[in-house]
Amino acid sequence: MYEFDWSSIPGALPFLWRGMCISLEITLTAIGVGILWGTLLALMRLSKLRVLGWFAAGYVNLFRSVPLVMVLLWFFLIVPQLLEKLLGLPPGSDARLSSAIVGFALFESAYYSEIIRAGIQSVPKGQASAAYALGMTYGQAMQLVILPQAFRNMVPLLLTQAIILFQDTSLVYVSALADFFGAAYKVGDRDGRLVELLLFAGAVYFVICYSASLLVKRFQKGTSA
């Protein structure tokens, strides 16, 4: 019978610690360049010209329909190269928590995009014709009226993809980048207790994942009350 020994976790909680920091980093980052690059896709979606909204349309049905951990792939052989010709850097520089920045802002951004184009359209059309009829160009009408409604509106959705992005962080070890559950999974194959760390991994997972969605629900009624 297996006998559990978590003798290691307090040992390596510096180490783990500097995992999680990378996850929360790739997390943050890509949340924030997600919703940016992710609102000017839905309103190109939205936008009259053609050639805007298929290209919108394009880029979302491109990363919806490719695997994660493919798209991480890509962007782990390509952007070190275009580093290194952009910026200088020598062959071989490590870039792979640039690289993987990269692949989860431009992947999440087509979901991101999806929430705020849903958003947008929940807003009353009335509320854009009372913004037009008061004289408001088109990115009047949406920077002061149309966007603070949505964003209001699809809050909890936009908390909730954060939520996955987190978790799906895990899956930079396709980089052997040592985010949280890579610098679990290093220290339990180091010391032979793989187990107990990615139990210990897990647990911390759904510590941090379940309060944060104990937080957007309620969030969520606070709004609708």
The other form holds:
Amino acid sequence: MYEFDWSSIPGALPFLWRGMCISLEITLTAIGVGILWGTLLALMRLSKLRVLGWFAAGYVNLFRSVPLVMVLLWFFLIVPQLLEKLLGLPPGSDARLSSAIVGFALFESAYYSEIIRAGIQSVPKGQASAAYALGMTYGQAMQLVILPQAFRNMVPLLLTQAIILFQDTSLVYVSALADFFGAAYKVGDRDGRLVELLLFAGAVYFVICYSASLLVKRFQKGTSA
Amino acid sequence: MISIRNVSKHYGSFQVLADCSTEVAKGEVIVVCGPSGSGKSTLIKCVNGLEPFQQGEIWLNGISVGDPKTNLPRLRAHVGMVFQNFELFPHMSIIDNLTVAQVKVLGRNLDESTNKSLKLLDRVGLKTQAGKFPGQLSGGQQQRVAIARALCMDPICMLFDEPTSALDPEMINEVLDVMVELAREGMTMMVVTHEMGFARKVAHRVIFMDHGRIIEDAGKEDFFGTPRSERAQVFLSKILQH
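Instead of the form predicted alone shown above, give the structure for the form predicted in complex with the partner chain, please.
In what comes next, the whole complex appears, and the chain from above leads the way.
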């Protein structure tokens, strides 16, 4: 019978905490960039200019049709060299975190843009007509009338996507980056207590994500009432 | 003021507007009526360029609406439009609905815009509702706010697209009263509506449309006395029976 031994966890907590900070950093940056770039992609997709529409559709379909792990690996292999060239960093400097962030942000933008596109389309067409009839330009109508309503409608979906994104950050372990999951794995591997550490990491992910989704539900009830 | 010359519009092979021509002089009130699907809403939306058209010309105060070089936002800023479904901005308070375009489009400062908004809200009898949101008002109140919002821009003419069609019967009159008052002050108005009482009271001319064509374009007395076309007679007898 396997004997559980949790003793290596307390001493490793500071290391695990630093890992959690990396996970959160990746999550938050990817959400920020994802929403900004995703909004632009959604506007391109809905634009009357065909070239923009094609570009956005191509981008979204590409990123939605390849596994996230693969995107992360590509960026892990490409971005460090790119940064070295562009910023003149010495070769071999550690760009794992920035490459992970770039990979996530670009990947998540594809998903965010689809959510945002649906959000924009959920605003009745008459609203845009009313904005134009008042003399607003396309940019003003979007900024003042359409997007505020669209974002209000899609807050629950955006938050749900953020929770999925947080879980997905564990995939950066492929680049040996010590995010929360990677840190737990390293500690477990070092002490020969992989089972305990992974159970512990799973419990932490569960608590965070489940409470976040409860919050989303509560928020949904609050706005629909 | 408004000159519509041989305007045609089609979606694919479906003809929405066929060779429509009419003139609206300054201070004139024109009622456009006709069965649903006759193209009357489309025609009025062509006047401020919300709907594009393929043939013909529309001139508004000496500016060609269909010309690709025309700055449509600037033109529309001075053409008031009121919609069937009000189209107030639900995420803004009533006062913000009225000030937003004054500030962002006309470049007025906030104090001046707020004063103007309150004056016009008072005029439609809704000054006390300034802090509420559109969802808290009745349909009739919302439509009166929508009229005030359009008037805030100091429009040279007003377009109404079935302004009372989405209202409960008991709210229609409060909106029509505001429109009658506006007409009597000499506002140039083009009104798509089935409210023949309104037409009788203030219209100078009535345009009857069917299948995308202007069938009848006559002075009020002629139209209600002896419509020349059989189609208009049938339509009138149907909506005036009750």
